Structure formats: C-alpha cells, structure tokens
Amino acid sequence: MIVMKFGGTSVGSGEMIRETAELVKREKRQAIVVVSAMSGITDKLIDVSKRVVDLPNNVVEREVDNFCRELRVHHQTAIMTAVSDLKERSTVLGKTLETIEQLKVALLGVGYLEDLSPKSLDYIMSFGERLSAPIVAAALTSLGVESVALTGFEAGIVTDSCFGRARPRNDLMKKTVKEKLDPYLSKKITPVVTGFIGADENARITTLGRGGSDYTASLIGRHLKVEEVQIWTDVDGIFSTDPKIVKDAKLIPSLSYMEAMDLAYFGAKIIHSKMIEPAMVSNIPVRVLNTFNPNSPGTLVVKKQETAESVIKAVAIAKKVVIINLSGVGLMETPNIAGRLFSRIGGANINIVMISGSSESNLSFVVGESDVEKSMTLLKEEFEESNIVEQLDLVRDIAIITVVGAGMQGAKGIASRVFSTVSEAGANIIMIAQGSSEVNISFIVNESDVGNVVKALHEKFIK
C-alpha cells in the first residue's frame, strides 16, 4: 500500500487531472491519493477573502458573485475534460455547484461582518481542495478505479485548534486514520483525500500551513504504515540547487531524511519540511516524482545517509525573510530574556527561522516577511514598559543560503572553505547558523548577492 500525493500543477487542468488518474490506475499497489487545490486557487481564495473585508457592503455581493462564477466555470471546464463517464460527470458537477454555494455564504459573511479571523480564513481556504478532490475521484471512477472523495477530517486528520498553522494530533490519529480509511481500503476503493486541511476535535476545519498537502500524505502514510509515500510534482525531483540560477544543477538520486528536511526548511520548495518527520518516525521512504515526466527516477528520501563524492550535496535559497535585531544594555542584565521573547513570538504561531546573538547586548532572529509586522507589535508590547530593549531594527532584502550534505559531519575546515568561497564571490555574510544535525550550514547575504554566491558554491563543491 502506498500514498500518492499530487500537487496543484498535477491537478491544474482537466487534462492534467485525467493524466493523474491514469498514473493512479497504472499503480499495482493499493493507493491512497492526496490532492492539492487546482494551481492558483488557494491564492485566489485568500485574495478574495481579504478583499471583501474592505469593500462597502453594497459592493460585497457583486464581488463574491463574480468570483464564484469564475470559480464555477474554471472547475466545470476541468470536469468536462477529466470525467468521461456521463453519470459521474453529472454527479460531480452537482457537487461542485453545492460546494461553491457554501463558499459563497462564507465569503458574504466575512464581507458583511468586515472581519476575517484565522478560523474563517482556514474554512475559506479549504474550498480549493474540497473542489479538486471530487473531480479527481470522478476521473478515477470513469477509468474503472472505484474511488471516493474525502476531506482530511473524513480521512482521520485531527489537529489542534491553532487555525492557520494547525498541528496534527498524532495521539488521536493513530486510531482515527485507520478507522476512517480501512472500510474503503478493505473494499479496494481508492480514497482521494483533500491535502492541507483537517479539523479539530470539534470538527472545525483547520489547515496545516501552506504546502501542507505533503504533510497530509506523510501523516496518512505514518498511521497506515504504508510501503512508500510518493510526492508527485512538476519537476524531476530534488536538485542540487535552483535550476533557474544554476542551469547545470544536478538531480539528486538519494537523500537522507535529515538532508531533505534541512533543504525543505531552508528554501527547497519541492517538498514541505514538516512532511519528513512522520515518514522518518515510521522509516517510510519518500519518493519525489514528476507528473509530467513519470519515467524519471526522481529522488528517494530514506533513513540512510549516503556521503556523496562531494561533501556538499545541495545549496538551498530562502528569500522573503527579514532579520529583527534587538539591542540594549538591559538585555545582558535581564534573566530569561530569550525565553520571554521566543515564548511571546512562538505563542503567536510565528516561526523563527534562524537565531543569532552577536553579543550579550544584542539578539537577532529571522522570520518570514509575512510575520514581521505581527512580530514587531508583540515585541513592543512585551518590552515597551521597560528599558531592556533600547532599539528594534529590521534588515530587509536578504536571503538565507544553506549548504547541505551528510559528508559535512566531521569534515574538517568545511565552514572556512564555504565562507572563503562566499567572500571570493564578493558577498558579505550578515548572519551564520549551523544546525545540530551537522549536515547543514546556513548564512545570510544580501538578496542582490544570491546568484553569484550560489553559482560559486555549486561550482566549488558540487559540479
């Protein structure tokens, strides 16, 4: 038994949904299919949600009607191409209309109330997958593969109630996933599960964070103890760096869990960083494959760390990040200052990407651009009535570059060689961090230097 996850481009049109269904049909093993929303739909749902909040009430209904009409046409067009069986086509067309009506009610509510809470946004974002999964299931049934479309919750994905970036309740899912899916699997029915979304114990819809469909696939794989989790995307696998920057970037045939996790965390967007942990816990191989080139061997992610001929296997780039600097003499005189800071930031569900302290009176950390405003507000609330922090500064237009490779463990002088290469490329290093796994070194440079630095590192260590 395997899990096959298909991303937005793999279900991006009626033609691609049909191709995806053919790939599932050719699989000899029992499959659980996990799907994303059709490409671009989640972004559109977020955009319209935020837009209607700021519109006058007399404009909201027209805006929502126009959006829902476009969404309906988009999915109906896909259905007409993807689903050949007339009965299945009629059924899924009806289901699509019903689902879009539910979305319309939610958008009107948000617009009229002029309030978009994280809970409401999760509910609205869920409609992308709730529209795509039934189409994929109908396409499979049209090909003779009996299928059923399920939401994440209907497949046993239970989370906490942290809307926007919910955490899975593995203590509950070790029972719920099997209970929900076994009745279908025992009858050889292929479940098509909405990725990215689950629900809390009260059945309120939650999301696992952007890119969370990979996470859904891995969680199902863990709790069903499957043979393999496959991530089907639009590239041949994981490359040694971004091919848009280095044209001769190499396809990496095999990575360890730790290497893949570090690459995903620090910018390689082929897989979601959180999806590695459930697979690693159960020692389930993860295979990254290309829907558009299914004969490519892809990249296999496994437990064993294989040292390549080169010490470094890959270079990852993470953009859209910002450094927040805190400075003040009070920092070194105040116990547990870091604990207070990180508790406040973490309590707001903000991910801190990197941390650095250049002196006792200075503390720096990195967050995503989208979390900067919220982070600054929380820090000012925490420290505004004291003299602990004298200054809060932001450093923008930067990028994190991470070099990854199992061969770095115990390798002498690797850091100095990396930083010498960066210097020779004409770049200044702003911040440095090394993970406890010892298979990565991360550092920050100005965004304008990224191209030269990545090319120099790839040339020196990988090519």
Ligand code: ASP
Contents of the next structure:
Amino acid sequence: MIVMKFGGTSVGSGEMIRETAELVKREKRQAIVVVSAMSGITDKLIDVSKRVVDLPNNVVEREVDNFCRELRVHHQTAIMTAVSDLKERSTVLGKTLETIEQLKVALLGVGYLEDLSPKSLDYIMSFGERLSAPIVAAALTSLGVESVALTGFEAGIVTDSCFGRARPRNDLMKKTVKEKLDPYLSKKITPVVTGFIGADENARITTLGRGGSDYTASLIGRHLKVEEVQIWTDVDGIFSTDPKIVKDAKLIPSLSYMEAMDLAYFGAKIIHSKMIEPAMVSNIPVRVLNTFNPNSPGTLVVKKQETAESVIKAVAIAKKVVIINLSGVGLMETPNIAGRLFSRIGGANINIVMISGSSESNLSFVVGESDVEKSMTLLKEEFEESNIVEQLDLVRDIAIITVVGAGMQGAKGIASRVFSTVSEAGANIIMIAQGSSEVNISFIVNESDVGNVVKALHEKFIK
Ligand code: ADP
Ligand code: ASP
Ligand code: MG
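Provide the structure of the form predicted together with the named molecule, given the form predicted on its own shown above.
Every component of the complex follows; first up is the chain already shown.
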C-alpha cells in the first residue's frame, strides 16, 4: 500500500487531472491519493477573503458573485476534460455547484460582518481541496478505478484548534485514520483525500499551514504504515537548489530524512517542512516524483545517510523573514529574559525560525514576515513594565541561506570555506546559526545578495 500525493500543478487543469488519474491507475499497489487544490486557487481564496472584509456592504455581494462565477467556470472546465464518464461528470458538476454555494455563504458572512478570523479563513481556504478532490475521484472512476472523495476529516485527520497552523493529534489519529479508511481499502476502493485540511475534535475545519498537503500525505502514511509516500510535483525531484532559480541545479538521487527536513525547514518549498517527521518515525521512504515526467527516477528520502561525493548537497533559500532585535544594557543579567521571550512567542504559536548567539546587551531572533506584527505586540506587552528592553528593532529585506549535507558532520573547516565563499561573492553575513544535527549551516544575508551567494556556493561546492 502506498500514498500518492499530487500538488497544485499536478491537478492544475482538466488535462493534468487526467494524467494524474492515469498515473494512479498504472500503480499496481493499493493507493491512497492525496490532492492539493488546483494551482493558484488557495491564493485566490485568501485574496478574496481579505478583499471582501474591507468592502462596503453594498458591493460585497457583487464581488462574491463574480468570484464564485469564476471559480465555477474554472472547475467546470476541468471537469469537462478530466471526467469522461457522463454519469460521473453530471454528479461531480452538481457537487461542485453545491460546494461553491457553501463557499458563497461563508464569503458573504465574512464580508457583511467585516470579520475574518483565522477560523473563518481556514474554512474558506478548505474549499480549494474540497473542489479538486471530487474531480480527481470522478476522473479515476471514469478510468475504471473505483474511488471515493473524502475530506481530511472524513479520512481521520484530527488536529488541535490552532487555526491556520494546526498540529496533528497523533494520539487520536492512530485510531481514526485506520478506522475511517479501512472500510474503503478493504473493498479496494481508492480514497482521494483532500490534502492540507483537517478538523479539530469539534469537527471545525482546520488547515496544516501553506503547502500542507504533503503533511497530510505523510500523516496518513504513518498511521497506515504504508510502504512508501510519493510526492508528485512539477520538477524531477529535490535539486541542489531551486531549479527555477539556478538553471544548472543538480537533481539529488537520495537524501537522508535529516537533510530533507533541514532543506524544507529552511525554505526549499519542494516539500512541506513538517512532512518528513511522520515518515521518519515510522521509517517510511518518501519519494519525490514529477507528474510531468513520470519516468524520471526522482529523489528518494530515507533513513540512511548516503556518503556523498560532495560534502554539501544542497542550498536552501528562505525569504519573507525578519530579524527582531532586542537590546538594553544588562539584558542578559536579568534572569529568564530569553525564557519569557520564547514562551510568550511560542505560546502564541509563532515559529521562531532562527536564534542568534546573544550578548550581554543584545538578543536577536528571526520570524516569518506574517508573524512580525503579532510578535512585536507580544514583546511590548511582556516587557513594557520593566526597562530592561530599551529598544526593539526590525531588520527586513533579508534572506536565510542554508547549506545542507550529511557529509559536513565531522568534516573540518567547512564553515570557514562557506563563509569565505560568501564574502568573495561580495555579501555581508548578518547572522549565523548551525543546527545541532551538524547537517546544516544557516546564515542571513541581504535579499539583494541571494542570487550571487547561491551561485557562488553552487560553483564552489556542488558543481
Ligand atoms: P506542489 O504544488 O506540487 O506541492 P510546490 O510549488 O509546493 O509544488 O513545490 C515545487 C516547487 O518547489 C518547484 O517547482 C521548485 O520551484 C520549488 N523548489 C524550491 N527548492 C527546491 C529544490 N531544492 N528542489 C526542487 N524544487 C525546489
Ligand atoms: N493548497 C494548499 C496551499 O496552496 C496546500 C498545498 O498545496 O499543499 O497552500
Ligand atoms: Mg507544495
């Protein structure tokens, strides 16, 4: 049994949905299919939600109508190409209309109440996958592969209630996933599960964070103990750096879980940063494959750390991050400043991406751009009474560059070679961190230097 996850571009049009269905049909093992929304749809759902909140009431309805019409046409067009069986086609067309009606009600609510909570946004974002999964299931059934579309909830994906970045409740899922999927699997029916979305214990829809369909796939894989989790996407596998940025990036045939996790965590969008962990705890191989070039061998992520020919296998880039800098004389003399800071920020479910070594009077850490405002509010609240923190500064327009390779473990002088390459490329290093796993070194440079630095690192260590 395997899990096959198809990303947004793999289900981005009627033609692609047909290709995807063909790939599933060709697979001889029992598959659980996980799908993303059609490409671009999640962004559009976020966009329209934010737009209608700010619109005057008398234009909300028109805006929502226009959006829903566009969405309907987009999915109907895909259905006409992807679903050849006429009965299946008419059923899925009907279901699509019904689903869009539900979305319309939600958008009108948000618009009229002028209130977009993280909970409402999760509910609205879920419509991308709730529209794509039934089309993929109908395309499969048209090809003679009996299948059923399920929401994350219907497939047993239970999370906490942290809307927008929900965490899986593995304690419950070890029962629910099997319980919900077994009735189909035992009848050889292929489940097509919406990626990205789950529900909390009260059945309220949650999402696992952007790009979270990969995470759904590995969670299902873990709880069903499958043979392999396949991530089907739009490039041949995991490359030494984003192949859309560096033209001669190299395909990496095999990576360890730790290497893949570090790469994803530090910005390689190819897989979701949390998806490796569930696979790793159950020792399930993850294979990244190309829907547009299915015969390419792809990248295999496994436990064993291959002895690489090159010490550094890959370079990841994370943009849209900001440094928050706290300073004040005697900052570090005051007990538990760091503890208070991290529990306050962490308690609000904000991810601290990187922390710099602190000095007596200075402490810096990095968060995602979308978390800056909230972090600043929390820090001001936490420290406003005391005068320990004299200043809070932000450093923007920066990027984290991370070099990853299991071969760095124990190898001498790698860091200094990396940093001299960066300075030869003319860039200034703003902050440094080395992971304790020793398979990565991360540092921050100005965003404008990213291109040069990545090319230089590539030339020196990978090519
Ligand atoms: P999907 O919609 O299939 O989940 P994503 O857009 O989330 O696809 O991820 C695939 C993209 O990740 C690629 O098109 C590529 O531009 C980008 N990417 C970033 N870093 C890497 C890397 N190291 N190797 C391969 N692709 C990468
Ligand atoms: N559709 C979601 C997103 O765009 C999840 C995913 O594609 O993995 O973030
Ligand atoms: Mg993705």
